[in-house]
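Form predicted alone, single chain, as C-alpha cells, below.
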Amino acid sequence: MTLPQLNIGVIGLGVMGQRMLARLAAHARLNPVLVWDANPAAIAQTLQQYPALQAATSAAQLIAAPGLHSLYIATPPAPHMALSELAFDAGLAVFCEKPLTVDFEAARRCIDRIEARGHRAAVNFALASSPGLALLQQHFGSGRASELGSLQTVELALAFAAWPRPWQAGAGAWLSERIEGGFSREVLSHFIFALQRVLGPATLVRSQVDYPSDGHRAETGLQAELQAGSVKIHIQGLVGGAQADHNAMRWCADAGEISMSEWFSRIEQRRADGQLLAGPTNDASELRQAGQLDQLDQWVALIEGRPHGLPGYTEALAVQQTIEAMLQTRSNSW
C-alpha cells in the first residue's frame, strides 16, 4: 500500500534550508511544496533548482496555505517562536532549526501552549538520530549497567579555522554576532543536547569566554566545566587555531571509554586494558546516512502524531539554557 505524501512548507532558504530541501527530495513521503525567504534572490535561486516548488508571498501566507502538513523553520533564531505560534494556529507540525531562541520567556509561553493543547513540535539536533547517541544511551543512560563500568568524565573539544565557516557565508551576519550567533549556540549545542539526553540536566561549575574587543562579535574561545550527577564534563572550543574544523568527544568510564569524532561519524569503544569492542559500523558515510534517514522518518512520526525521538521544545530550551549559562563568564580559578 502506498502511504500518502506529507506536504512541507519551508521558511528560510539559506544553508540549512537548502540542505534540507536536498534531503527531502530523496524521501518517499516528505514532500516540499511551498517556500519563502526574506531574500528574493534566495527564492529565485531555489525555484530554479527545484522547479516543482512554489513560492509564497510571505511567511504568514505560506503558513496559512491549504494542504500543508508541516512547517520547517530555517530562519535565524529571532522569529522562531512567532513562526511556531502561527503554525500551531494553522494546525501544522513544526520542525525548527536550532538554536531554538534566546528569548526564554517567549519559549516558555510557546512550550506552555504545546503542553496545554498537544501541538506537535521538534527541533533539529541532528545527533538525536545518530547511531552514536543510541550507543551512549545503551552504555550510560539512566539505570543502565555498562561493561565499560561507571561513567566518570566527559571531554569535548571543538575547533574551527574560522567563524562563521566559509560555507556559512550565505547564512547572514547574525552567525558572527554575539546576540544570537557564535559556535557555542550553533555547534556546541548539538553536543550539549546529546550529553543531556543521556545524563539529564547539566549544571555550570565555571566557564571562561573569550570575546573580540569590538563588543558585538561572537565568542572566539570557550572553556567550561559542567556537572551532570556525579559526572564531570570538560569543554574546550576555539576559533582561529591552526587545526581544521574538528570535534571530538570522550566518554571515560572506570573500565573503558567511548570516543566519538566528526559528528559521531567515527566511533571507538575500548576497555581499560586496550581491547577494542565491536559496535556500530565505523563507516562515516554510512553512519551519517543512517542518521539522516532516521531523522526524516522521525519527522513523519511527528506529523502523524506517533511516538518519535526528536527533541521537543522543552528539551531544546534546556540545551539553550546551558549554552547561555556558559556564555556568561563564571570563573573560579582555572
Ligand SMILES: NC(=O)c1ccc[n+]([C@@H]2O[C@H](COP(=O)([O-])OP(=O)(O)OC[C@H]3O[C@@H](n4cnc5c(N)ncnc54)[C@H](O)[C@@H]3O)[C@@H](O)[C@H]2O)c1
Contents of the next structure:
Amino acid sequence: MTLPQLNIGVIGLGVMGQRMLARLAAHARLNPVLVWDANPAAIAQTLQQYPALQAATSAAQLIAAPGLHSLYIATPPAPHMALSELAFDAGLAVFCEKPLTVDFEAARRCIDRIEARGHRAAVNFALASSPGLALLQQHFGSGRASELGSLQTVELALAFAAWPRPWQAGAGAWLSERIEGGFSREVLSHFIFALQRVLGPATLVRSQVDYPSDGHRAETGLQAELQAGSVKIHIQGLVGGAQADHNAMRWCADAGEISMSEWFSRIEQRRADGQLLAGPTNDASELRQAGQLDQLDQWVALIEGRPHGLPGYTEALAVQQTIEAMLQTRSNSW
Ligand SMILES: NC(=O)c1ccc[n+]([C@@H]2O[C@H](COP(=O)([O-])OP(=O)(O)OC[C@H]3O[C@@H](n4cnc5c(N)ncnc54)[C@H](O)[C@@H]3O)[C@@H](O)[C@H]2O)c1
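Write the structure block of the form predicted in complex with this ligand for the protein whose form predicted alone appears above.
Now the full complex is given, and it begins with the chain already shown.
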C-alpha cells in the first residue's frame, strides 16, 4: 500500500533550510512543495537547485496555500513564534528550528494556544532521535535502575575553533550576535535539551560568560554549573582550540560512566574500575543517519497526530530558559 504524500512548506532557505531540503529529498513521504525566504536570492538559488519546488510570494501566502500539511520554519529565532501562530491559524502541523525563541512572553502565549486547541508543534533538537539519548534514558531516566549505579555528575565540554563554525559561515549576521546568536543558543541548547529530557528541569547554580568588548558580538566563553535533582552539571564552552566543532559529555555514576562525543555518535560505557563495558562506537555516520531518518519519521507521526518523540514547544522553552539564565547570570565566584 502506498501511503499518501505529506506536503511541506519551508520558510527560511539559509544553511539549515538547505540541509533540510536535502534530507527531505530522500524521504518517501515528506514532500516539500512550497518555499519562501525574506531574501529573494535565497529563493532563486533554491528554485535553481530544486526546480520542482514553487516559491510563495510571502510567508502568509505560503502558509495559507491549499494542500499543505506542515510548515518547517528555518529562519533565525525572531520570527519563529509569529510564523507558528499563522500556521496554527491555517491548521498546519509545525516543525520549528531551535532555539524556540528569545521572546518568552510570545512563547508562553503560543504554548497556551497549543495546549488549549491541541495544535501539532515540535522543535528540531536532532538528539531527540539519537540512540545515544535512548541509552541515557535507559540508564538514568526517572525510576530506572542502572548497572552503572546512581548518577552523580554530568560534564559537558564544547569548543569551536571559530564561531560560526565553517559549515555555518554563510549564515546571517544574527548567528554571531549577542541578541539571538552565539554557541550557547545554537549548540549548547542541544545538550541542555538532552540533559533535561533525561533528568528533568535543571536550575542554575552559577555561570560566567565572556563577551567581546564591542558590546554586540556573541559570547566567546561560558562556564556554568547547574543542578538537576541531586545531580551536578558542569559546563564549559569556548571559542578557541583546534577543533571545528568539539563536544563531549560524560555522565558519571557511582559504579561507572557513559561518555559521548561528536553529537552522541561516539559512545563508550565504562565501569568505575575502568573496564570497558561497551563501545567506543565506530559507526558514527551510520548512527547520525539513523537518527536523522528517525526524526523525519517522527515528523510524519506529528503531522498524522500519532504519538512521537519530538520535543514540543514547552520542552523547548524550558531549554531556552536554562540557556538564557546561563547567559544572563554573571558571577565572580569561580
Ligand atoms: N537543528 C539544528 O541542528 C540546526 C542547525 C543549524 C541551524 N539551526 C537553526 O535553524 C535556524 C536557521 O539557521 P541558519 O543557520 O539556516 O541561518 P541562516 O542565516 O543561514 O538562514 C536563515 C534564513 O532565514 C531567512 N529569513 C530571515 N528572517 C526571515 C523571515 N522573517 N521570514 C522568512 N525568511 C527569513 C534569511 O534570509 C536566511 O535565508 C536557526 O534557528 C538556527 O538556530 C538548527
